[in-house]
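Starting off, we have a lone chain in the form predicted alone, written out as structure tokens.
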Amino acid sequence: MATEHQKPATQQQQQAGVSSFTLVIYEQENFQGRCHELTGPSNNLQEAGVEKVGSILVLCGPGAKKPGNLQTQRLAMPVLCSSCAEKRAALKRPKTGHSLCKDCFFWAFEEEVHQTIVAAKLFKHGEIVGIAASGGKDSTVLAHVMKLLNERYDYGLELMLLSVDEGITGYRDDSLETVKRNQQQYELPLKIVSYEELYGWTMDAIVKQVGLKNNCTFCGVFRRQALDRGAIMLKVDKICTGHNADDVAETVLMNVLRGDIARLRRCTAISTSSEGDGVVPRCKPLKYAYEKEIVLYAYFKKLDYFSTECIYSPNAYRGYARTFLKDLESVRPSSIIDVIHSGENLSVRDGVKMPVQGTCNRCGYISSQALCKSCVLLEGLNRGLPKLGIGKHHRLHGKILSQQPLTEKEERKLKAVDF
């Protein structure tokens, strides 16, 4: 029997024995897309309404051979919580490999967070705090977890939800729906701020002159910028985003493959302190949280996220670090952990010439050259020449400010090629 929700076997099917099962597939790789619970047996999934299998979460039952190289969660049931030692655990903690019963894993990764915030002293009281929001389960759950230890443990915080609307067609106007009922559920103002209103462009506007290859690049350096212009809108004192473990060992992975030792440096940070105006500091609460545990909370709180991945980022390079993370992390748990720590104990020798960080002649945006990267990208949308803003033109910076026409060679090679 399968059914579409979110929500935990009954305590009667959890303590039917060892033959009882709770399995929840999702249809997209990383717990992400329609998710269908399994509680029993089915001898046809598309009849039980799962088109395709992409990642399981093994709730509770004997466990399982995993399945090729599906992502899977598994625990050998019955079992008492190895914390309380009193209730039937109803999972396995990835992180730790602890079975807990929901209430100790509730609490074991609350006070996990509550304890990253006070060791890296995030915030101070009284200081207005910014959420970025974007309806997926890693904002959702730092929403969620924010305000609870922000009640219990007295923080003295003013939260706002703060979301970028992207432009993109059938994914992002769907979870801002998500997140405009995240602020009816927790009670907190929300401001959105657009592409279109900041840059005058949309992403589908952005894909269709750029294609699928460089879109992310776009995307994420007008984000970055959007969050700062909606936090400066919203006069918050800081933004706190909810990159998990899994992204900043991610983040780690990519910059030592491409060689960017200035980002290795400061990927790791799990703050930035103002780097000048018109720059909000920014900090990471769920740093040490891993994505499963994430996606566990999410699933047993019950909250109501958005699940599905962006239509313009399966070919991401993001994308395949994070498989080799994931490949990494089935032989190794802790895999994810020691990629974060080799990336904060990392030292560069003397002598490394390192960029100088200035602000942009344009629009007065942080940058260690005359235009920033959300400029150049800009220049080069709105003269038809995408491939401006990819890879380094930093000798035709001199030219766009001055507004002096390209030659018709540079030109050539900045548009974009038609296949």
Contents of the next structure:
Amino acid sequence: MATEHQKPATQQQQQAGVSSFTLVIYEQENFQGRCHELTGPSNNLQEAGVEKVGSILVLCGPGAKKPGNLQTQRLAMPVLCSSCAEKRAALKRPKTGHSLCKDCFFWAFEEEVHQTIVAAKLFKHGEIVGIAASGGKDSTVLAHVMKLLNERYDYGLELMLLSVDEGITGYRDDSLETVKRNQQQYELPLKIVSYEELYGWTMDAIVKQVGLKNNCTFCGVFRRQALDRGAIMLKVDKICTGHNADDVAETVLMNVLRGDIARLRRCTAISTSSEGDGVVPRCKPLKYAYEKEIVLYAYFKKLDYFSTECIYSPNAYRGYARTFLKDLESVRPSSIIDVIHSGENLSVRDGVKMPVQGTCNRCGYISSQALCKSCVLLEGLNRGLPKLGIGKHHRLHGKILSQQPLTEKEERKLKAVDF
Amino acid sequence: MCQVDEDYHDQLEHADAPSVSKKCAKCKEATAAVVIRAGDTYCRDCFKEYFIHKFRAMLGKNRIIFPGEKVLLAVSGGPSSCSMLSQVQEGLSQNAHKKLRFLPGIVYIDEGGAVGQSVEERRRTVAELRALFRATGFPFHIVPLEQVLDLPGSVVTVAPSPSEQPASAYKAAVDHFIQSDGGSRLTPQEEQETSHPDVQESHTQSLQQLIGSAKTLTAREDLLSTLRHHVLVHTARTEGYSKVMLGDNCTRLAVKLLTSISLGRGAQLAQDTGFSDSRYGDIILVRPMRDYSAKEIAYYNRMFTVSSVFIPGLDTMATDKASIQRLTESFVTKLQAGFPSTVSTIYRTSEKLQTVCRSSSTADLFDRCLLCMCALDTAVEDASAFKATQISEKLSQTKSPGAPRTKTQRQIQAPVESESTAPSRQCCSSGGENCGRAAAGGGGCCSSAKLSETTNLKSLMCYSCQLTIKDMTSVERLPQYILSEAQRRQRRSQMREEISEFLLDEGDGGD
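For comparison with the form predicted alone, produce the structure of the form predicted together with its partner chain.
Everything in the complex follows now, all chains and molecules, and the chain you saw is the first one.
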């Protein structure tokens, strides 16, 4: 009996011999759909009319209940690694559905990242590369794999860790501890830049003013610039970020939902092509790696990472795209890559107005407007008008630049609203 | 006293305005009957005018349907396509102030066989629709989907479009039409109807097997819509129509756009959701209802008693997660409830897109997908999602050379999808024609040839259609015209390979 997680399955088999038990197999997750009860060993569930299993309820011993949800999947019988055909498979790859043993999975995962790096020509020999490290699973795996591949394939890269401290108590301070441990484990230099030193605002203070809606806009915009600034301080040639396939697909969906054609076009690019002062090219070596595989990799490699959802993020619009993508994945696991494929092959009609990249008149950072987004957001914060950067207020850019006061009517619109 | 009163009067009126005003926002006289969006209230007459104008404006803006042209209206019986039918009727009626100038016909494709309706149910539905169509006075064609089994191979080849017409030609054609007094020509067409010859039960069974060979509802729906398009185009060709009007509304298209993205059809998005779709060459599909939201259509149909017929589809009563199409639909609907601009935003995205390569309809036959007829999107650079998936597939099946174990057998399994081997008994059962075909293709009969057939077929398809095929237990059930066209293409490409060194220009197939 194959399950996604090998361990529960073996447990069940052992119990079969020892004590009486009942296995209730449900077709769908959360113990729904058609069910089938098993009280003894069964060699072929398909004979019993069970084609797929979404969840299994184990009833055994003195009232023990071990409910667990499994990924909807087809049953396959003996599970040997499909790659080496020698060892027992330890996991089922979310990306392809193949069952692999631990070692073959590690190899496949690393090799794929390597192929991505080579195919997209992400790095050149001798470059200094900053790894954007948050302490979460993606960046931890990224740091691990980058270091490993750099040695295995002799990329000749000098790697560094680069972290941004947004100033979120109870979240970032803890995750930065993880980064510091990672630094020791991987023996890579680490640089931390904080919102407080760059902007004079911590996220805690921002949320206090803005509220829990739209706060992710501030964090996202500031972090992008903070990474660039940190990269310049470290004098790195490139930054690589831990964006995984799920993130990219999510962004594609999100840009469709927002009708943002310019971002839709460039969000699938594996590396940024923007050339300009104060901008360091960024790339996503994990672009084709499923989030689930990253977790599997980190889990089996026993990597040390921090896994808590940001305390300020639950209200983000992105959440809708995220939930939708997860649902899509559960219907058809290849959906994530399919969405990316769609994104890569979109093309925009001639004559659709596209923003032109320029520089911010205040700080010199890249911007398609007179003022870059972070300057606008910052101005809004400092003036006590947090909504200045939310929504479209390009008309006001001139006024901000020339330090003119805003009219009362304009101000009223931009004040924080109580939620 | 008076002054005080006046002061208040002003304010009171002001206070009324933001709440739902009871007056029509357009004529500001009559009582409002519908609220389309927040703040957009219309009275009955203004709503009707607005609705009718939108239809005519859509056709006028795009200038694709020429005067006197025969246009086939694809009516499914649902509210949207029935509303389209009523708009065409309205536009052709004697007192329409800007009369439409084309010759309409109706086609209904009876999918009851694929969906699993009983013969009785199908007969009842068809009878209902026939009554509806008769009332219009337009010629109509009722075609069972079973016909897909007898289509000619030409359906999946691109027919040359009848010479590209420049934009100026439209105006000239209109002028010419008016001068020659075409108006009288198109009024009372003789009412004709082609309907259903009784469907053979064996055909229905084959169709059901075909649809059933797709293991997932996602693939089933995708397959069904592809086949439906093929029958539509074929009907249009045989009956001499050059345009097919589809009833997709704005809401539907927003769902379709997101579905297409989720299915990996990014490259085909513009064709899937745009106003006109010329992938078949001679027959152009148009979507004149794309500006209406489902809500507007529902209002209109109710207020002006446009009747529609409910016909269950593949996903009727299915759960939200039954298929990608179904999931997307419920996602968009739910999001629309919370963010009322969702549908229109998604829809506007579709207007900014175009297909990757604007196919120069010559000699690109090999580069069209065998099923959906769009340009192939599988010839991509190395750093792409498509290649990354192939690498993953390969790496998961081959032994890792660097792993500290025996380095001898690099390939344990050939990288072939194991699922395609599944039902091997059916090969020779269906009357020997499979064997004949396999032999003609140069390979032996039965299972040995089958594996390669799946892989070969896939190479002729776009990314998304490959996914659909992957979800099928066997490609053997695909209609004959698709399979034989596949072989024809394979033979052609083999030929081309053989003579490739003598060809001067590689891109020119010489068709």
